[in-house]
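Taking the form predicted on its own, here's one chain by itself in structure tokens.
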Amino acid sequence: MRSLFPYILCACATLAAQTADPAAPHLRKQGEAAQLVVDGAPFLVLGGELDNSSSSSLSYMDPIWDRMVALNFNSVLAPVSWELIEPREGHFDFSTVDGLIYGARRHGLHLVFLWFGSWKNGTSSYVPEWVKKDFHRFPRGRLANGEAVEVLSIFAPANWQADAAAYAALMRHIRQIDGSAPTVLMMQVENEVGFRNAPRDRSEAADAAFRSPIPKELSDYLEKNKGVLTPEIRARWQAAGAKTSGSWESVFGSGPATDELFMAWYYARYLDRVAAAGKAAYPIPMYVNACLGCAGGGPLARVMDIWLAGAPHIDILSPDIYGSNFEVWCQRYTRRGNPLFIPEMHHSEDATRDMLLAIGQYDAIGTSPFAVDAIENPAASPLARTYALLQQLAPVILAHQGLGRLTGFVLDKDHPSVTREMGGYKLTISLDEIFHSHADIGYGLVAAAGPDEFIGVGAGFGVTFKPKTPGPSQAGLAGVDEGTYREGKWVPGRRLNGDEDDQGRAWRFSPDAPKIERCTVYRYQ
């Protein structure tokens, strides 16, 4: 077996590595933000993730690039999985990465790539031929019955290995073609974890590793943050009597969600063993993808403190958001510091409003809709249309993120208005019923991008003003413009300061269609 010791370093190390390639991409504090910072300046991600298959021939590929390019993104998700790229064991074929990669750069895109490498959605469908027919070597996990599921087993040291060896040349690779000018700027380790076939491995390795103490670095954790622990996790350890010690059912009780947390811890370590030999070899952005409907120890918000303990090379817990609770499921992706990026998620028009919610209000690093190359006419969609307004936006977005000067919002009849305090006003932010077609949907994202001076780009809602600092008690409304942003700089179009803002009223957006706005605001007593 080989040796994975040039790989796998400690923490230390990969933060080492990281100081000492400043040119890769890499996240960065700004207020309460987290930003991905590509060639020395922030980066909003606006991107789309390809479907399954699409980026395994270069052929198929083809004509997609273009399709991108109309979408108005500036990335693409696309899988890389295992079994192309290590065939034979030992023996790499990088001909397909370097063909996205080249293709990328050749029409203006940059890539995030999925590490297809143990598992897919929870199974082992892309694995070499030559690990799956191992299955000695490479064991499965089971069933209580004892019957293997097509899983590789987390508690089979040889799986990981092998996985962590082959991710750890792609990223060599990626750094040796890439690193120089960077292409790549996020890689996403495996896909959808979680053993879904019951709540937990049964194997024979599991059961003992169930009946074992807590890891010590799990106790540890418990105790450094017990304070500040997400409720599930404190609510099910409190109820077990908050031990430090003892085996799983000890320490949180017996039932499904006790065995879920002990499958995410040994995810959680498996992952991170993976992302480390990756970090080894170059240090980028690295994140896992929840799929949120299933259980079996993936990285849910439920389990996060486990995954945070776990996987401590894992930079971001991402959820993959496809039903209702867009909001809810961005609060509780955004606890514990934790960075908001949806790698996937619906391309319909209510999709692209959340995306507006997303950024403006959570400070996402960016969002991608899955199986984007399947849109039919791409140029006239929702999504190329909310992009391409989020292009011109994008360094008003980023100099204000995190700093408490942006805000993003859907409104419907249930929740037809908020209220946001920011550069020294009160909005009170409503669905705009003054226009006679009476909008059902308001959303939109606004920043204070300077004294008296507001940024708005939406549809279907208006804005009030109240000052919130010293000085005269009313605030009016000195101008409104529509516009645009080329290269950076605000061109005024009309001058709306008439009935379409309510004889300076009310900043007012209409339903019909998103556009860009900018408002000034002055006080009077």
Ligand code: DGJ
Second form
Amino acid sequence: MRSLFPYILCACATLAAQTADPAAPHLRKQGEAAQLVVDGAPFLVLGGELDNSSSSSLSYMDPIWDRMVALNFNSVLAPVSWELIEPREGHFDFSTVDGLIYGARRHGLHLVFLWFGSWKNGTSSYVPEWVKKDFHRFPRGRLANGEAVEVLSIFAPANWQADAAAYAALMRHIRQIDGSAPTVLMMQVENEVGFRNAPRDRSEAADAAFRSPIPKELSDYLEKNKGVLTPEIRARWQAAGAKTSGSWESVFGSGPATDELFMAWYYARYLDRVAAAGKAAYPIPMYVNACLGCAGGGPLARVMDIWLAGAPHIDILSPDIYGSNFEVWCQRYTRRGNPLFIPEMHHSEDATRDMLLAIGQYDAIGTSPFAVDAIENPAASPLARTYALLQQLAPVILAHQGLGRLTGFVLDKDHPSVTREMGGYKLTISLDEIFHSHADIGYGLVAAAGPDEFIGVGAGFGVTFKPKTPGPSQAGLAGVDEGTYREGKWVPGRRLNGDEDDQGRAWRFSPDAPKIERCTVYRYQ
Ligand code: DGJ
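Okay, that's the form predicted on its own, but what's the structure of the form predicted together with this ligand?
Following is the full complex, with the preceding chain placed first.
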């Protein structure tokens, strides 16, 4: 799907979106970046995800919308569950979906819907009662001792068929009421899937699939992509002899890692069928999210190739990043051309720094902290402050993503500086060190916005410049201003000089609070 560019395999679906409905949200490439296009223009998702149960009640949502606006979101990620939209088989109730769309519109917000269908966090608690009760028709996964678990089996066609029918009805409905002026931007298909109860499903159907040869689509993918596979899959595959046919254990060796690859394939195929049915009705971008600490076949970075091979209708594999190593996850989830979208993360101050890194350095389509309706005082929230700045800068960011003219960084005592080449200069970006005081943390995003012109946002860092193109060998600061963007126009505030730019030696962002600054440079020798 994404060997050279993200959507080689999903291009048909995305192109279909463009053909069928030019206004419909879709993904488009700009340089190396994938961008979400809404109403014909690129869009940066400054989002937040609601608690799991909030969007099930419109009256519960009533007071929440204003808080979302006060947090400076442009989008809200809201669950829509199978149990609520299809309470009786084939009888749909979209009143909550409609209310959410109208609520978002009234508040000038967009939505990303999370389809809580067959699974949410690995279990099947959101399936309708008629599915829960009919365990003969809708089989569960099983443990090695034969006991059933409350997890729909990925090996039962009746399960995906029922899920896909409901999801397609939902997408048809969204297209009907939202297709001409889209409020709904993207869909998340299921939530943090994976079999958590055992290394793999041990139902009869699962055992039979495990003993069978690996599917032809996977063989073909391995053959075609053998030079570009992610190292995790390549290592296992090569260690077992790099065969393109045979049983799962003969192609990948035996053990829990192979169980995970096997489950990943069948989860990918299941979700792909659900996504395909949804896209046939309304082809907007669709992604899946991963619980990074959970095995069981979810879209983890280590099984990425399996998902790319098995789920061509899924546009993005997304990490929910709660732990440390934020940047490592960004790196892993941008391999193989996968666009980065982070549907869940913390909303702490640290997390807001990471957002600038994800958007500036990894061309993220957007970010979305989880449980944002729990933020009681938006005015005091670091998230609101960061999103206010990003809202202003979004046009600059979107104009430069993917073109080698944008960078993001988080600096600390262990990683006090980075160098980046952009706009004809080498930039050395370091923790701010003036008056012998040292910032403990520095973070930001810088764009090479025009010839000798840079725009930055962040705090606690300084930038020096070295020319990298023919001409005078040294660079100085022509001028530094703090300011704001109002309706896309730069409105300068203070001219920063003297102590504020280290007597002309460095473009500085004080550690106090993040802000936007513009810097122009000149060359001499
Ligand atoms: C990750 C899940 O995707 C969310 O729906 C929620 O359950 C959080 N975990 C809770 O921390």
